[in-house]
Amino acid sequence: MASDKASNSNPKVAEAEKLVKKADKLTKFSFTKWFPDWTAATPLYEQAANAFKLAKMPEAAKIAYEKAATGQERSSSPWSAGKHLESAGGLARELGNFDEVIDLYKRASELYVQCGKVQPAADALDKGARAVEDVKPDAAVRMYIDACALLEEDGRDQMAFDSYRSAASIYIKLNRYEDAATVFLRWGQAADKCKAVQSQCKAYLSAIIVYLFADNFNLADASYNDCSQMDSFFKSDQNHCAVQLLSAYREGRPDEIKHVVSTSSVIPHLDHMVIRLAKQLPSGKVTAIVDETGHNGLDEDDLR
């Protein structure tokens, strides 16, 4: 924990160390004490954690916050325990202990769920994901998606939008475009549940654009067909843009693809990460697609 040198040079640190030692004794079994006294020990750990943090001793502070969280949990106070674990998670991030960051924020989220606080539970997962997304992107995506699931199960679909955006952004940075498109499709479904029509239509168009950028016309086309089953998207400006893009791809017209992107009134309102991909379309070689009847080109009148 704290060194003797630190203790001697900082009276507050020395006092914090005494608090920890006293609290440790209260929580340990002995011949004269058969039960740990977490009620008395917890505030001592809390005081010590705050003192260590002010003294810029993150490792000592983190350990004290974790012990304080244990005390609050033993005292049936999951909310306070969760707050302490979040504090410990922030310190673990400062120390570069990213596996600990993930574990601490997940545990905090679980404690918030226990006391019926779904929004703070999702927020804790988001905080943990942001803290590790540059070094552990896969774990961060899982935390973002878990946050979305919590909110959707609680009927707060609209509150999940930022988490979906963050997850999609990570996948795009990793060049995992099909995974990103899947996130956009799921985002669109969440938006549909809460009648957020604009967000729904933008998410569906984003998915189609990402599939096209990944040079996967078949998935883009299949997603378009699925999404168009929803009346809100079928009648939207975003749908019209998708039709134009898919028509240009079917006809093998790269110049028309660029023209659709540059003149679109809806693409500029998508997320920046999608706009950047759209401006690079077509990303690969484009050739006309002929169906089984020998017909190429997507007739807009047939789709409307």
Contents of the next structure:
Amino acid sequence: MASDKASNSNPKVAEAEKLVKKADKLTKFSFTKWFPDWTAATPLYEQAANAFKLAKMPEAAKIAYEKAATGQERSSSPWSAGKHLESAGGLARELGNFDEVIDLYKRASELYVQCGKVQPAADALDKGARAVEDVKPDAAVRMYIDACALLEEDGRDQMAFDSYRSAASIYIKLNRYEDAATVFLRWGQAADKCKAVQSQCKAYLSAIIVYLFADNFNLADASYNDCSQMDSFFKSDQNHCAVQLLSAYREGRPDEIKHVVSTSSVIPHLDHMVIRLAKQLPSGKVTAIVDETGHNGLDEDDLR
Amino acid sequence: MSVIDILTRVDVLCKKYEKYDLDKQRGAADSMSGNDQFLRLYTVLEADIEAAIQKSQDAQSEKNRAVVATLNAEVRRSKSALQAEIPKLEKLAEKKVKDLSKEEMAARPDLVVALAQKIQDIPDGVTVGRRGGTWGAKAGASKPVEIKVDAMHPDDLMRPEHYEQTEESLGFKQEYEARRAKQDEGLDVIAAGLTTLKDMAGDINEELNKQMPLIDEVDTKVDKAAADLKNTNVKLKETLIKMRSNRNFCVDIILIVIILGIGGYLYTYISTPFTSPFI
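What would the structure be for the form predicted together with the partner chain, rather than the form predicted on its own?
Next comes the full complex, this chain leading.
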């Protein structure tokens, strides 16, 4: 069976290689050729790439795709070029060259931006990030955040939610909780811009929970104060839950914290990684937070 | 004629001319008026009771609610009037009346009580089962002890045992608590389901808001594509028409004929080499 397949694909593979050689000749500089003929070469490269892909030779297919992409770029069709680069990136992922994957997807995204198509650009970055997030999480996170920035610039904040979610989950996996909380707050801001109240409130509550999980009560409190200035968050159930959690922390009662988390009606609807963190609250030692200013600076004996 | 026939005939005649029998009437009036006021009042009350019962039966069979309400009100009014008459009847029952046997005298108070009961029993559309019936949803089995509303005697209230819990009341309380807890559980389940629904609905709302501009974009793009197609079709039609116009057909046919003619001439020229002058 395998040998049959090989023999079946061999003529196709051979044909594909011939095409590649032909196209290479068309594009190489030589005495007779002063200008490379990309318009003729590009379709040859595309055909060859398809043939290699079908024959399951990802290395050769990837190279062919890249060359086809260059051809399209020179022929000023960045859209097709971007598509080819994306295919090349997928193949590179199969091969395991993750640096190349990042590079290819970034180039594809830039080409899409050139055509003025922001959504596919962001999608390309997302795909690239997803491909490498296990191996190179830092790069992946950066790509996610770049995708969010792209969409926000274009005014399509709502499509950025998924990217924010992925970025935050990677940060949580890396135990970089402050960064994760920052991402959540940015998510809340994006949601506020497009009036997605529910997502906004959920994002803010997630940020507070992450801060509390990181044992950083002050930051949690500060961010809560900021968030509660917003009307839409202030009136929500998530605000209520946040208030309960923070007051339980302030009083330093772990059983109260657990009770709030288990009986809350909003926490089960957050993202699952945040739910996992919430269930593990309180992490670390919880002591009652004493107000350092004491009696607000006024002393009873100070009545003069 | 036999004796029996005569007797029956006499009875019929007497009945016919009863109203002319002054003695009998005077006797009846005597027995009614003056001497036996009790009996008179009793018969009057009985007649009223019958009328009230008739009215209540009408009310029960009546479909129209307004009519039912009026009939019930009238029945209640007559009931209260009759009940007001009962004490009078009781007083009369104690009075001694001549020509009345001792047994009958003793039986009169009982008659009064029976009459009072009869009045009470007239159905007047008020909630049935006031006495000894079960209360609404909370009670379990019917109580062996009757529950009376506003029927407390002051002595009862002073008794200390009055405020203690009996077995029945304890059981009643426990059952009430158990049912309430069950209701609370059910309500909790419903609340949890509702919060999930609310969350899902909010998410769906946001998703729809997200999709709206996308669909608008798709709409404009599809409209543009449709317009382009239309234009292309029109142009194609024009081109085709130009290609196939009649003038071109004629030209084509003439040219074909000419070519055939030339071909035929050449053929004849080649096939007759000897007679051709051009060798």
